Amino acid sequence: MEFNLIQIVPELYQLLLIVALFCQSLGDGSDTPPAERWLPFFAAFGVFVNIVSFNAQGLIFGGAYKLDALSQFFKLAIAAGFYVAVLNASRQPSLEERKRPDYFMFLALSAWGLMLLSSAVELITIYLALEISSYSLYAVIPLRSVNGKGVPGAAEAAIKYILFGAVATGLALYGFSYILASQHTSYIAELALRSWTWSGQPMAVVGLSLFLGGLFFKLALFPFHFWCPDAYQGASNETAGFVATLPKLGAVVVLVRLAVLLKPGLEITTLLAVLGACSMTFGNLCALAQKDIKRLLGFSSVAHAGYIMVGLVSGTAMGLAAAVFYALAYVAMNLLCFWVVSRVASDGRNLQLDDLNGLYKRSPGLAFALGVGAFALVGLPPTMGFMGKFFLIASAWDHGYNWLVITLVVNSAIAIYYYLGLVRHAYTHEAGEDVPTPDNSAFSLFGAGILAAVVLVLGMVPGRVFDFAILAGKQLLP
């Protein structure tokens, strides 16, 4: 297809933001407005740019880059998530002023890599986009300071994230070599026509399993999850909010595209189902013992990665649509929770469960938003979390993995304890003396209210979004 720059306007606009932030980071900031002042407006305009480009279609760059309903859906979600992350970080108390342009540049670069990942349909292109989105996060996790001094836990979190990321990258490249040697192509459309049975192509099955390991690392799926709680705990609250949400979208969109290779009953499909069951069970059991809220949300993300596997292994267009919808719901729910955490910890500290005590008196608006986020993560109506799990269960039942659906239901019951524990501390416990005051500004409450409204409204009327997800799934898997 003939290339037209109009087709990649969202990517070009995001790249322009990166260049602007890079130029600002080169100066001393005396002759330019602070990045946190102007970037939110341009990030919001980026959402509008993605909406305008929503119907772009085409296969460009030698067939390695595809513009379709799935890619445009995820690019819009990434742009919206980037906007919220920028707003959340604009009042970050634990980031030095001179490092702010660099910090926002790396966030923008990671979001750009995720946009590229949304359209990548060739394995090397997927790998390069994945690394672009990852390397930026290696740099921002240690950017946390108190009174001008670095936080040792932030450096430790960054080192763990880098080391585990290097291992996952090595596995992915090693797996790619196996796929290329056995199937003689790296394009997903051609790979979908090949055999993926153990008896027919054992080398290809091993290669795909290793390549998926790199995606499982971003998704924090068991057993590639070890970095997750430590990275969340060590990074600043605002950085953890970004790391916990947007990279998951990138991993899910590639897994959805690769799901066309999987059929129920295949050895690799069964492996994904087993890893999904292990991930949701391990994540929820570990979360039960956590007192640090970010560690709790870290193990929670391990469990939610397992939930997404339920849709991917179903082998149906509805299953892929359910995975897409749940990924969007996961991002919205976690952005809401991290927004509240960042506003309650107005001094940048890590919150413990006891720090939520009496929140309903200190900040009723933030307490309500936290309750909405917690109910959504449990999967209670009328939230996005409930509808997301409903779609996953409906899509996977009677497709060979009923035991995985039952595991999801049981784990959702386990998760009730620690998610509603957040609400219990906020509403039934009284705060102690000398508790820091949350950020009760109009900015804080308005942001929490909008995110809570998104989680509730898309839970009550999910039809339009899910119908579009179904359309994207049918384009991949009729």
The other form holds:
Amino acid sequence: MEFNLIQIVPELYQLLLIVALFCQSLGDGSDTPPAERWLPFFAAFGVFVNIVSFNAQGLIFGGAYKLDALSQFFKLAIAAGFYVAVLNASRQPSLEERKRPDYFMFLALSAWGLMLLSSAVELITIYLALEISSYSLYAVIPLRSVNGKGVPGAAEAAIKYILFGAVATGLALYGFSYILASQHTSYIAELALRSWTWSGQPMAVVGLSLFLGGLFFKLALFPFHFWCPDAYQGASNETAGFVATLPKLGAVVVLVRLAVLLKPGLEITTLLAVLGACSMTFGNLCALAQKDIKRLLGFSSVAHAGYIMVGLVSGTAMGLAAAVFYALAYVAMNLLCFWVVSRVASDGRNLQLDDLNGLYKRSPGLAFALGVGAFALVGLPPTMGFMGKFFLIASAWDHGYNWLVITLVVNSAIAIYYYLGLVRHAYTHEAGEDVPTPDNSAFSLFGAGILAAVVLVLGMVPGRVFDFAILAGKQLLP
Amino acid sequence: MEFGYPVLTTLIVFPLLAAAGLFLIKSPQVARVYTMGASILELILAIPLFTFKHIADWQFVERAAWVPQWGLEYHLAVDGISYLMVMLTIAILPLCVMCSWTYISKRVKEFHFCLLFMTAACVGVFAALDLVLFYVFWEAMLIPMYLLIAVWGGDQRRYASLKFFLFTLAGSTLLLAAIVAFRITGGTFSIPELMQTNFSFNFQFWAFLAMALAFAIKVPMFPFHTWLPAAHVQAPSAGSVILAAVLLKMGTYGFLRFCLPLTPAASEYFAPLMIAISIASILYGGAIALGQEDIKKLVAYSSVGHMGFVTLGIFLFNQRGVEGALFQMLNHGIITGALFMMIGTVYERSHSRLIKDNMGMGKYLPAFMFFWGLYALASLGFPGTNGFVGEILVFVGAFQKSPYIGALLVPGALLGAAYMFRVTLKMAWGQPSSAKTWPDLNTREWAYLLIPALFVFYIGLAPKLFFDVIDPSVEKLVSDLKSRAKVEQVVAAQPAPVAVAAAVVPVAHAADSPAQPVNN
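Next, give the form predicted together with its partner chain, keeping in mind that what was shown is the form predicted on its own.
Let us now look at the entire complex, which starts with that chain.
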């Protein structure tokens, strides 16, 4: 197909932002407006750019880069998520002024990698895009300081993240070599035509399992999740808000593309289902015992990674659509929760559950938003979390993995306790001595209100958005 | 829309709008008056419901696509089974506002927000005819109830609210799985259409269990009742009233609306078990109530017993039994709601719920004791009151089914009289502690106690109108059940294809499921 620059305007625009931030980071910052001042407007325009190029189609760069409904849908979601993350980080108390351009550059770079990832349909391209998005996060996590000094916990988190990331990518690359050696191609479209049974192609199955490991690391799926709570806890609230949300979109989009290989009944599909079940059970059980809110949300994201697997293993267009929708719901709910966490911890501390005590008095708006976020994560109607979970269950039932569906349902029941803990502390406990003063500015409440509205409205009338998800799913698995 | 507006939707949406409007109000007193006004307006909006025709069909039907990709519909309607529950829900709201007028002094706005939200969700539960829509309302009502207990409750509110939430939500997660299974096997989420579908016995078996767990927790049936006393005791008056009058009915309503019509054969199969559990609830609830020192706890345990009568009536599968169950649902809502309001009234005077702190009021608060005595008599089923009508119908149904079941009910009814007389005698003629200084009922309290009293006598003395409303639907329910359960038994005798059982045996079943999976 004829290559046309118009097709990749969103990526180019994001690259432009990165270059601008890079240029700014070269100076000492005295001549230019601070990055957190101008970037939100440009990031908002990025969302608009993505809306405009929503209908782009094409297979370019030698068949390695595909623009279709799925990729454009995710790019839009990533751009929107990036906008929220930038807004969220713009008032970061634990980030020095002179490091801000660099910080935002890395965020933008990571989002750019994720955009590339959502279009990549060739394993090497996927690998490169994955690395672009990961490397920038390695640099972002340790950027946390209190009173001008770095926080050791953040450095520890970064080291953990890098080490786990390195091992995971090593595995992925090793697995890729197996796939290439046995199937003689790295294009997903061609791989889909090959056999993926254990008896026919054991080498390829091993290879694919290892390659998926790299993605599971991003998604924080059991057993690649160990970095997740530690990294969230060590990183600043705003950084954790980014790490917890957007990279999952990237991982899900690749998994959705690879799902064409994963027919129900194949060994590898069953492996995915088992990992999903382990992930949700392990994540939920661990989260029960957490006191640190970011750790709690970390384990909760391990559990949610498991939920997404339910849609992927069903092997139907509806299942993929449900996974896509749930990933979107997950990002929206977590952005909301992290938004509240970041605003409540206005001094940049790590919030403990007790720090939420009496939040309804100190900031009724944020407490309400937190309630919406927590109930959405539980999966209570009328929120997006419920609809997402409902779609997952409905699509996966009767496709060979009913035990997984039952596991999901039972897990939702386990998860109630700790999500309810957030609401309980915010609403029924009285504030103690040393609680942080929440940010009650219009900016903070408006952001929380918009995100809460998204979670609620898409929970009540999910039809339109789900149409796009179905479009994406149908084209992969007609 | 013969009334110019969609009646049921309005009844759901109006409280939500009113609740949103509360945020514009600053003063607590204005918030109370505003909510009172809104609840009366809600009653006025419900006037078209009085044109309800006495037939078994769905009425006030509203149907629109909601999420067409999954076949979800926005489908509301009422029949004889749900009609009275909708009415009860709407009628309880102004009483709740009145009885918390002085009882609730902190965070008044939020409190009324929860009440209004709750009403909307409850009407939705009783009117929804789409399984998912039903589930949405069913779960949505948990959050305000949780907050009512957790924020405005007594000393142990955190424990009680958490227990309430965990019990109910844990039960209903399996309900969701059952709902999805119905869709995959039956091809639709629409309840009326599913009622026409015959499912294999194996499917019914599992679907019944999944649904019955959710409903049994909600009712609550012994042994899932432990959340109820905690929640009732800790909840504020209005919370207890809604809990007793409306929430508990959702469980029994679920049995009537889902278990019996959708899984007739399994209902028949499990009926002996359900009957046994119901009788256990009646006897156990009554016996425990007899030993309580806390008035609120006593009434809470009496609820377990009364709801046992309801579930018993349902699973007798005869006309009288189901009629009795419906009457008992309505009556329990009125009587127990009123009793909880009275406990709130006396609590505002004595600041204690213990019997020993509330004794000897006969002389000093005659009006209060009159109402208490009336509701206590109604609660134990004294002839002339509404409680009698419900209980006698269940008795008749039980004796029709088997004299042994009937015989087991007799001690249950006796226990009811025993615990109610015990507490009433002490409250009226015990040694007064500080009752001498308390004022008798004021006008507001008269108002909210008089309204249920009228219904106690009206249903007790002239229940014909209510029979007319429920009978066509009950007849249809019972005859459908009888005919379909028979058909099912023929089918069940043959090797039936497995559907829900797949939950246990996950592999190699997809090919032979009875209906084509519809979501590909």
